[in-house]
Structures are given as structure tokens and as C-alpha cells.
Amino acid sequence: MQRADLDWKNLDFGFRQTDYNIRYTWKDGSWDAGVTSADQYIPLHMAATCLHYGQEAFEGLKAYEQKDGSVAVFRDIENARRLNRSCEKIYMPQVPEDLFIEAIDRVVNANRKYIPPYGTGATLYIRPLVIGTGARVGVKPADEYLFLVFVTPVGPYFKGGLTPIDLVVEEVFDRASPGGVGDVKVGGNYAAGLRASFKAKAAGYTEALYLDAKEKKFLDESGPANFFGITGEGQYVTPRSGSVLPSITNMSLQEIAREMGMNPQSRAIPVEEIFGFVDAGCCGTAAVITPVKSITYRDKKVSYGNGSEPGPWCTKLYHRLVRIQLGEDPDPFGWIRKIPQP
């Protein structure tokens, strides 16, 4: 396979230019076939219901290089599943499985030259998203949508693989509320966060780690990522929300768990528990695992492992289901699915 002409393993993890995007139109009650394009932009009109009421839902994924040479992608099948649950919510029209299925092959085989080669640690981002491009005054859904697809070849999120974090509890902002729309992957949920995480960053920590919007009794996740701990007895908890978007990685992480004896569960996790845990991790497709060094709760902190290396824990879920991606471990789960080259 021809590659790109680029540095591999020193990707950061950031947009690059790419050959081709997968564009579908919505229009009188159905999608259309859709076209290859190699526009970058978006032909827009001025009232699009994208950029006035928030018709806007996007997922996130990746294509592995394996050990062996082929191209997989992991559990895209939720990716679809997921959108159309955002599309549901936003009262835009679901995309069926076998198109976005469909897409991703179309996208990835189109520019297959940026898939990053095996052992660099780089992958192939993949950017699925759904806009209202129909113009509305009023508030109300659109009559046409985009469907669009792209890629960018990414390197690890963190230059320094396992890199621990330092967060710090958010007690004044909220990223979503219950009833609302913080279950769903939508642009408006990362806006809302921003004040927070730009209010952490600016006191030196890394992230936010947020509590429930109702009681502020209960933690709910941090930044754009699901939040996990372990306990003393090596068990991993995960919060459970209703504001809380379900992380496929989360999922994943938590039949690893299953797998290791860890009995994982999902639940309410008051944030007195923080201080009781003996590792806690993020989790997300971008950085897989992100291993959190402490956390900040008024006036206490807790840490965790040994401050520069990530927690046992945190390590042993990380490889597991990094090595099943690539390919390097068997995959008992049916996660990974083959792409079929053109």
C-alpha cells in the first residue's frame, strides 16, 4: 500500500488534510447515495438550523493498521448506534447502521494512504457527523441534513503515552443537565464545558472532574471523557448518570474488567469515594486511558500511583485493550471488524 509521505511517529494529534470525505444529503424523507468529495468546506446556507438551534451531532472512532497488515476498525457498529440516539434526541433523522457502516469502508478505502503503519502508534481518526443544513427562522427542524464523514491520521493524544493528570473537582459549573442532552453526543455538551476546563487549566490543573448538576453529591465525568476509579478491593466503578455520555471505551474497558476478576459496576459514585480509591483513570477513543495523579476536592487532594507513572490498574486495562485493537491480542469480544479493501 502507498503511504503519505509523513512522519509517522511523530504525528500529534491534530487535523491533517486528507484526500477525501463521504458527504450524504437528506432530503424528502430519505438519504441519498452519497459522493466522494475532496472539498474540504461545506457549502452552508446562512439559516441552517446547525448554526441558529443546534442540530448538530457528531461520533468519533478509529482505523487500526494490525499485526498482520489488515485495516480494522473497533466497534463501530455503537458509533452508529450512538449517533442515531443523538439524532433521536435532536429530532434529526437517524442514519441506518448499514450506511454508516457503509461510509466508514467508503472513507477509509478512499484514503487508505493516511492509514498510519502498524507499531507507530499512530491511527486513522475517523469523524462522522450529522448537521441540519436547511434554513429555519423559527425554531423547528430542518427539512434537508449532511451526513458527512472525514479522517485525519492522528498520533497518540498524549505525546508521553500513559501520562497522568491532575483534576479538580467542579462545584459552580455544569455540563449538562438531568433531562437534558449531556447522554448524547452533541457539539453544545463540549461548548458548555469549556468554561469549566479553561477555569481548571487556569488554577494548574489539567481537567475538571464534574458532579451531578441536581445535588453536586455525585460525580459525573470529566471534561470530554467518561471518569473510572478503583477501590481498595480492586474493584472498578464507573459513575452512573443520566448526563453522562456512555463511552464506548467505558464500555469496553469494563468487560476487560470483567475479564480481569475486577467486578465492575456502574453506579452512583458519591465524591467523598475519591479518597478511597487506589487508581482512577478518563477514558475515551482519543487517549484510550488517561491516568489521573490526584484530584482536588476543596480544600483536600488525593494522589495516585507515584505521581509520574500511571497506577497498576490503569497500565493493565490500557494494554488489554490497546493489544486487542491492533490485533496483537485475539479478540474474544467480536469487536474488531475488518475492512474489506475496495
The other form holds:
Amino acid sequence: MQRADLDWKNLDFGFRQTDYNIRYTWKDGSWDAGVTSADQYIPLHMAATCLHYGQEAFEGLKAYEQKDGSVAVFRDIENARRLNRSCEKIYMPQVPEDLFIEAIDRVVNANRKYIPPYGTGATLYIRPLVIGTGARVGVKPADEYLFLVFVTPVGPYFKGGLTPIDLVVEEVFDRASPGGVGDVKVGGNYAAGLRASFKAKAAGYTEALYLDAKEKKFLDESGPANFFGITGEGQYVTPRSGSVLPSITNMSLQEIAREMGMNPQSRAIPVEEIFGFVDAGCCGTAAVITPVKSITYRDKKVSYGNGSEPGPWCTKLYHRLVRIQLGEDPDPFGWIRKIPQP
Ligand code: PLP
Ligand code: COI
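Please move on to the form predicted together with ligand PLP, as the form predicted on its own is already shown.
Next comes the full complex, this chain leading.
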């Protein structure tokens, strides 16, 4: 396969142009057959609902060149399901699961030369999105939608990959509220998180860690990733909350933790428990597992691991997950789907 000329080992998590994206239009109650487009831009009506009333939902998943040279995606059916939960919540049409899968196959195959080579640590990030394109001025759902999927080769979301990061507990700004849309992947949640993220970075931290918006007592998640802690008993615990995005990576890590005898538990976690953890991490498609070096809450800071090195639990979980994703370990869970060659 002819490969693009990129510095694969040093890619950051940024947008890099590829050749094609796939676009399906919804009109009069159904999706069309979709087109392969080389255009990076979308012709959009100025009154489109995505611009004014936030009718936008997206997904994030990755394609991996496997050890055997084939190309696979990780649990994409779960992304299809979550996209539909997002669409349902903001009154957008459902994307049939087989259409979603077809779109993934089409976009990966159309951009094969941008799939990072096995062993470089980079992956092909796949970004599906649905937007309301129909024109409205009154607040109501659009009558036309676009389902678009593009890809871009990426490196780690947090610089350094498995390099530990510093979190700060955010007590003023909320990302999402109970009964709102924090449990789905809609664009507005990310706009709402920008203030806390900028505040955290300005104070020297890597990211903010949110508390539940109602009581400000329990851990929620970080802006772009779920959070987990490892208790002194070696148990994997992760916040259960109506305003956290159900992360597919986190779901998978709970399975892996079960396999490793870490008795995973998803429950409300009082913020004070951070002081009892022996290791902690952020997890997500983009973040994979990013170990947490420290968490600052009010005037107290707790540190995990020995500072610069990831803790042992994060390291073990990370390697097991990535080995399955790259086809280095057999996949006992049925998480890997090979992309059929055209
Ligand atoms: N939490 C938020 C807010 C996210 O944006 C993401 C990324 O998708 C995640 C968690 C992790 O989810 P996943 O593991 O499905 O990528
Ligand atoms: C992902 O992990 O895929 C995300 O969407 C997180 C982020 C880039 C917002």
C-alpha cells in the first residue's frame, strides 16, 4: 500500500487533511445512498439549526493497522448506538447501525494511505457527525440533516501518551447537569467545558476534573475523557453519574479489570476518595489511558505513582487494551472488526 509521507511517530492529536469524507443526506424521512467527497467544506444554509440551536452530535473512534497488516476498528457498533442516543436526545433522526458501519468502511477504505503503520503509536481517528442543516428561525428541529464521516491520522491526545498528567477539581463551572445532555456526545457539552479547561491550563494543570453539578460532592469526569481510580484494595472504580458520557473505552477497561481480578465498580464516588486511591487514569478513544500524576482539590494535592512514571495499574490496563486493539493479543471479547478490503 502506498502510504502518505508523514512523520508517523511524532503525530499530535490534530487535524491533518486526508483525501475523502463520506456524506449522507436525510430528507423527507430517509437517508440517501451517500457520496464520497473530496471537499473539506460543507455548503450550509445560514439558518441551519446546527449553527443556532446546537443540533449537532458526533462520535470518535479509531482504525488500527494490526500486527498482521489488516485494518480493524474497535467496537464501532457501540459508537453507532451512542450516536443514536445522542440524536434521539436532540431530536435528530437515527442513523441505522448498518449505515453507520458502511460509512466507516467507506471512509477508511477511501483513505487507506493515511492509516498509520503498525508500531508507530499513531492511529486513524474517525470522526462521524450528524448536523441539522435545514433552515429554521423558530426553535424546532430541522427538516434536513447531514451525516458526515471524516478521518485524520493522530497521535496521543495528551502530549506524551502514557505520560502522567495533573488534574484539578473544578468547583465553579459545570460541564453538564443531571437531566441535561451530559450523557450524550453533543457539541454544546464541549463548548460548555472550554472555560474550565482554560482555567485549569492557565493555573498549570493539564485538565479539569468535574464534580456532579447538583451537589458538587461526587466525581464526574474530565472534559475529553472518563475518570477511574484504583483503591488501596486494587479495585477499579469509576463514577456512575447521569451527566457523564458512557465511554466505550471505560466499558472495555471494566471488562479487562474484571479479567485481572480488579472487581470493577461503577458507583457514585465522593470527591474525598481521591486521597485514598493508589493510582488513577483518564480514559477514552483519544486519551486511551492517560495516567493521572496528581489531583488538586481545594488546597490539597494528592499524587499517584512516582511522579514521572505511570502507576502499575494504569500500565497493566493500558497494555492489555492496546494489545487487543492492535491484534497483538487474541480478542476474547469480540471487540475488533476488520475492515473489509474494497
Ligand atoms: N467523556 C467525554 C466527555 C468524551 O468526549 C469522551 C470521548 O469520546 C469520552 C468520555 C470517552 O469515550 P470513549 O471511550 O467512548 O471514546
Ligand atoms: C474521543 O475520545 O474520541 C473524543 O471525542 C474526545 C475528544 C477529542 C473531545
